[in-house]
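Next up: a single chain in structure tokens, the form predicted alone.
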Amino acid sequence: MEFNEINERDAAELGAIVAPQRISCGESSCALHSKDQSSHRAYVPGAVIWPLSAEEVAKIVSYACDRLMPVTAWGMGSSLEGNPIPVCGGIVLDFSMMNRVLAIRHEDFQADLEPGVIYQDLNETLRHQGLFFPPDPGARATIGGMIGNNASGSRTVRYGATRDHIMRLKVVLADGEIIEIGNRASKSSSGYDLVHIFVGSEGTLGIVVEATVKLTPIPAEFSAAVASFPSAEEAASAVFGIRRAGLDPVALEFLSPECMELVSREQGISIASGPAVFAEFAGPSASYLAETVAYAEEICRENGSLKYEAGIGRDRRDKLFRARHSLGEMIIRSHPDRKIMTTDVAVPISMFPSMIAFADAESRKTSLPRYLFSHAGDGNIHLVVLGRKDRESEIRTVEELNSRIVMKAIELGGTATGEHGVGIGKRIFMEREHGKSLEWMRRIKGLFDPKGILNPGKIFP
């Protein structure tokens, strides 16, 4: 597809839609929107626009459709697969100014949000009403970005991913039409489920400009535990045992010895060495949690746990999980001269011990720095391997290892991407994972975006 570049007349026309101070073709603004937190190369857009309303977005997209110019939505740029990188140039829509919480209906456990709302800020607001929005990707992600990638995180094992919390969307289509899909009812059997077609579509079918999300009451009591194990496979078996026992953890995280060492060094947390499992439980009373944590200890001991620390208080629990969320940033800081590739596969929970063992063994075949960690409760595995940026052979080793891990996950009935999305990095695996159904995805893309202007270069190989 041949797209038109933005010229001075285009910039003036677009500036008349949003006001001149909310469009920039300047080098610095465009460079800041040329890449995300992934290792994928940067592509500089022709213009960055900061809209304030759905109507402005519709007018911009309509203009871009007429002029055949790409449009890419931008939240915080925290994606890890190049999802918001404008690979064909064109317009980047930065939603940082569309960041209003439009309504909180605490009696319905719902909120109406603009796409630029940052989920941590939303939860800080909701905290005073005893509610929260459960998906937690860790980074300061926006609601729009989370919807685009179907983001999840450590709480997914109990509460599900972003997709499970979206009730209604207002979407701008590729020709500028605004549609509303879904509703505010707690259940519906009315027609096709268009909401879930847009969640996870990475802005390739339409641009979300408003969302109604489900909220959840904050549990009365929390408790956490850390268990260390002789091997990654034994830790993974304990994870499977906890899930099979129906203990319903809020979070169940696996960290390799390298991760544990880094967390201990960077955060100053006294923590067990060796492969470890972090578990968090929540419930109505302390007595309920005491029984749950004790049962979890039995399961861990049966699977070879060397040390089990239970009953961790709220402050230390918060510190541990903040450290877990910051792990990616710690790795980057510790290896400034290396290129980072993060594997993001997910497998059925019964296959989790096998997948962890495979990833651990394969990554140890290389002498490169490596970190293996996981949202273990839902079978989502991340392997970070780092090659020096100026060593092509090391970068090739990392890419080949990533490919082996992904292919193994698909072989086990899993997916190439558990939560980071397809973006640029996972396109090459889409046909292997989806087979003939990939062609039907192409047809859906062609129906919603016949000119291919919405976030081109993503998802499809």
Given for the second form:
2 protein chains.
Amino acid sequence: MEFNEINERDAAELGAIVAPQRISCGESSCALHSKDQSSHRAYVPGAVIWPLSAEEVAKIVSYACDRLMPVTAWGMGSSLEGNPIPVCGGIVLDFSMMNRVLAIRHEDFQADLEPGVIYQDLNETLRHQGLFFPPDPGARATIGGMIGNNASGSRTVRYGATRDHIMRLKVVLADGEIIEIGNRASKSSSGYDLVHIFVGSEGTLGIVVEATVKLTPIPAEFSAAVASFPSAEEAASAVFGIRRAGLDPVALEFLSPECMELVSREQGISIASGPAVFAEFAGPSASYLAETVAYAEEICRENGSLKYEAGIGRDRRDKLFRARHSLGEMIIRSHPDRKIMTTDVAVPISMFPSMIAFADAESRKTSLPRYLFSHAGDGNIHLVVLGRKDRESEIRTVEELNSRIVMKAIELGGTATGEHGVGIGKRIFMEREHGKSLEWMRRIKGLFDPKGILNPGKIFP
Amino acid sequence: MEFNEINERDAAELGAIVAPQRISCGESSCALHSKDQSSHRAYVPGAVIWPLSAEEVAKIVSYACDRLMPVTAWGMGSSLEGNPIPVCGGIVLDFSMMNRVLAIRHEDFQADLEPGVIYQDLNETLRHQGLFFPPDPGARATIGGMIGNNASGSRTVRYGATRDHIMRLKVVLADGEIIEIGNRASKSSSGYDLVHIFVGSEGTLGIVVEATVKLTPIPAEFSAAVASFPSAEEAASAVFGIRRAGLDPVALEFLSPECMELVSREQGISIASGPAVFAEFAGPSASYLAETVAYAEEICRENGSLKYEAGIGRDRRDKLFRARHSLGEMIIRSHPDRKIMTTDVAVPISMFPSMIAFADAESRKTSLPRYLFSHAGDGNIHLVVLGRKDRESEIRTVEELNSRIVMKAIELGGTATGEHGVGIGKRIFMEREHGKSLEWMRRIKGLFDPKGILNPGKIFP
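Could the form predicted together with a further copy of the same chain be shown next, to go alongside the form predicted alone?
Everything in the complex follows now, all chains and molecules, and the chain you saw is the first one.
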């Protein structure tokens, strides 16, 4: 696809749509919007625009459509697969100024949000109403970015992904048309489900400018436990056992010894060394929780756990979660000379022990620094293996390893990406994962964005 | 659209694809597939075919595509909005012989099913494994029909609709191509969500020939309660109160006095007269449930309840549920000379009291027999008002009433159909409900079924 670059006249006209101070073609703004948290290479956009309203977005997209310029939506740039990198240049729409909570309808368990709202800030606002928005990718992500990516995280094992929490969207389409889809009723069988075509489409079909999200009551009681195991496989079996027993944890995470060491070194949290499972339970009463935690301990012991620390309170739980959420950053900081590549496969939970064993064994063969962690309750595995940036052979080794792991996950009935999205890095696996249905995704792309201006270069190989 | 009728040669060729005994152009077979449980008029198909495999379905659809013949999928004919009525004739595919449970993967909480599996039979099979498939439309519906309609029911307030339980589909498209979409991992961010385009599309985009559904552990303990109220509005307020308190019932139903009388007369179940709320709770322990039920009682009392019967055991609960599920049939039997018309609106739960008050007041004005019942916890309202079949003015009155109720629901942020689907009867409201996005549904239809052979005459006005 041949796109036009943004010239001075475009910049002036786009500036007239918004306001001159809300567009920048300057080097530093453009550089700040040239890459996300992944190791994919940077591409500098022609302009960054900070819209304030759906109407502004519509006008900008309409202009870009006429002039054949790429438009890429930008939340916080916290994604991990290059999803918002403007690989064909053009306009980046930064939604940080469209960050109003338009309404909290606590009586309907719903909130109307602009895409720039950061989910942690929303949850802070909701806390005193006893409600929260459950998907938690960890990084300070925006609702718009989470919708684009169908983000999920530690709480997805119980509450589902972003997909499961979106009721209604206002979307700007590729020619600038604004449509509203979905409704506020808790269920509907009225026509085709357009909402879920957009969730997870990484801004390639339309740009979300407003969302009604579903909220959930905060459970009355929490209790967490950490168990350590002699091997990754035994830890994985315990995870499977906890799921199989129907204990319905609100978090069920796996951490390899390397991760445990890093957490203990960087955050001063002392937990047993060795592969560990972190489980959190929530429920209506302390006695119910005590039962559940004891049952989980039994399952861990049966699977050979060496240590089981139960009754972890809220403070230590929060500390552990923060540590878990900043693992990615800690790894980057610890290896400044190395390229970070994170696998993100997910498999059916019964396949989790074999997938962990496979990832563990294959990554060991490389002798490179490695960190294995996982939203284990969902069968979602992140393996970080680090090759030196200047050693081509190491980078190739890492890429081949990632490829083997993805192929294995697909073979086991799983997916190339559990939560990071396809972005740039997973495109090569789409054919393998989706077969002939990939062609139907292409046709849907062609239907909604015939000129291909919306976030080009993503999802499709 | 001009379609071709099925001639003798077509019948012979189609018979050669399946087997001569699995196609019928006979009057009685065709008449049996000419209408569902609604009052929409019958249309007789040209042939009924009972396929045995995805490949047979693909060959039939491919033949129909070439010869420009309509193809309509048929589960049990239990739908309530004319959804499978072959209004343009052609082929009806009856899936009753494609009813194998292909696999139950209890360790993954999943089952692979052919579309003709009846959900109650599946749940009977699953019972001893402590698992179930939660959506429960009540009638003996097939999984294929439930997917087509995004069916839901009494348990949706807790567990969601069919949409929330479909992980993977095998679909025959309009030209006979077979695609597989989705995967078996519990989450994925891999490309566009094709699965949810098909769920609820009423067989107009493709024909589901296999589905992987999500299963749920059966809760350990149940407890039900019935409360009666002086007015429908007070009952509705109690429903809202129970939802608002986060009590998370597994069923929360509303029944008008007319329904209570009918149930008591026909089924010999004596419950307090007056508008009633039936609530069911489930949880891990009896003590937790006792607390919940007591809290629900408090809420009902605050909303003026006259009687509150708690601690209803499993037998009486099952009896009540069966009565609730057969309400529709009981109403038809009680009024053989009248046409049945059922509204199916859903509104945000905060709007439920005003929607109930509106439906109650408007229907009273007609002086026709009326029954108001509701999956109240979802804000989903069914109002049955019965005009005499031979009195045109009464039929018109009923239609106008339905129209006013639908318009009101949409105005309140709700939907024309909570669970029955658009079918024939709700088409006229699609423009009002979806606005410009209806055009995008049309385009998706055009993309997947350019000749319009799949279940023509449905969804679109």
